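In structure tokens, the next block holds one chain alone, the form predicted on its own.
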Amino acid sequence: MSNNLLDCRSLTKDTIKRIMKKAANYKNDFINGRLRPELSGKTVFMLFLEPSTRTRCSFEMAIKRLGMIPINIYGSFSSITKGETLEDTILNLSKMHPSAFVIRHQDSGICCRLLDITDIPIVNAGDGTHAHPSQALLDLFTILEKKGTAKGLNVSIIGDILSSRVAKSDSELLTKMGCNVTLFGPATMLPERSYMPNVKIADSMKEAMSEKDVIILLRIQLERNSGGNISSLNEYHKHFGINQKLIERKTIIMHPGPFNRGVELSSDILKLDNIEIFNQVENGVFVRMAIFWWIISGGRKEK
């Protein structure tokens, strides 16, 4: 049995816990030099039709560590430039019988629509402003590593909420696992208060930062024409950026990347012990390995 990873809303708590456990096993095996290529010989098509560094490299590393073969397809070098639709591209590539597709695309909901034309498992690597489930899963994994549990944690997500698929996926996943999630950012970058059940929107930076276990920062989504009502990046940093003085000792700071020094954060915080940004990058490989294990093998029980 195979699965798809399209968003966080459709994941059950049991599935999330199994992915977390498998990712922890992969990380422990890697640290101890006993990583096994469990899916050796299988092939994964990676269609990254939006710019990406961390996510694309992380998926490719995960594929190779499992012994699989990644085949990268870039928009500028594909038949899409000749007028072929993504749907027809997927329809044709499916006849080559890959084990999975990994897709990043600018259109929200595109991965869901592709289910109608292929039975090959799909991993959504980010679609428009809709979802980025693997990022949310690696964020949860990083939180669990540092805090031991998600239940009852107070989490703030600060930045360009309205245009961010990470904000949406993190909110869905973390509330499902028992976190209290608060959102904050410029008024022009905040959704309506009815944006999502069980998610609070703060009225001030002080409220968003105070007594939080986790703070997740987001950059301004300039590629989605966001931030048009921000007078300048310096002004953004002045009112919504963070520095060492704002961070409480117990609070861990996270960011999906790429981060912009001097905008959402000051360079001085990157050397603090409670900065988990680079650990997120490391953990992303192991979480994405676990995702492939789940979608391709059906998450078979460990021997």
The other form holds:
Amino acid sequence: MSNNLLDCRSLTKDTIKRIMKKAANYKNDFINGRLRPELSGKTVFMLFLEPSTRTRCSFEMAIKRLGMIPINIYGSFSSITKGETLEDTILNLSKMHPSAFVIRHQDSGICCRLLDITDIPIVNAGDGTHAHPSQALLDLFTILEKKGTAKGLNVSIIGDILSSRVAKSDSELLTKMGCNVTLFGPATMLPERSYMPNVKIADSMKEAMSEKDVIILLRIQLERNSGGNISSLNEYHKHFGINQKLIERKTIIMHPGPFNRGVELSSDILKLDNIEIFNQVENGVFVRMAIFWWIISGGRKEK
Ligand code: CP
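With the form predicted on its own already on screen, would you show the form predicted in complex with ligand CP?
What follows is the whole complex; the chain from before opens it.
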């Protein structure tokens, strides 16, 4: 049976650790000018049927650094516009024998359902409000790089939690690796307290911000109709936005992107030493290379 990356819940700790180690090796090789075209000649279909900048380019960069060939399929230029379903698209493309599919789609859970259609490995690049596992893995990698360990770290995720696949995947992955995860945002954007075992909901911004090792900010998902859950973006910034004065020295600040200046964060924080947002983007490529190594070549143990 092939490996698939569908969500973080189904990843074992051993797999997560191996992906982290392999990504660190890829990063080290890149820094030292060593190329790693380990999967040369293989082909990956990329179906991004929802907008993306970071994730799509990062997967494409990872594919190329491994010597593979990416084939991009965009919704508006595909036969999906002629009424072909995603399921039939995957069924047809599978007959061309790619080594993997990378899929972003607005339907929550679509990648899991596609397993009934194809034996080709599937990488979920974000499906509706369900999961964004490669983002969570690169978030973990960035945290490990800065903090050395995940165990016992206090992590807050602040923003539009209810609509966020990143909040779900980060919560699943980080709690599994030993972090204490707290969520906060406007009451209309928070889930039930029973959202996930071992995940706490804060009662105030002060509680969400104080004595945290990591703060992960999220944008408001206007594309999922979240705008109606707040009175205005200005009001949001006043109550839930982050500025220099709110950040403690030991806390690193992360954001999956795209970020909105003047909403979840103010521009003044972007130059601070504890901002990891652009390191997340850099690390994303190495983590996605490691994901392909695990998916396509079975993730043999690293020495
Ligand atoms: N973090 C993330 O998923 O960004 P994109 O939507 O630009 O891919």
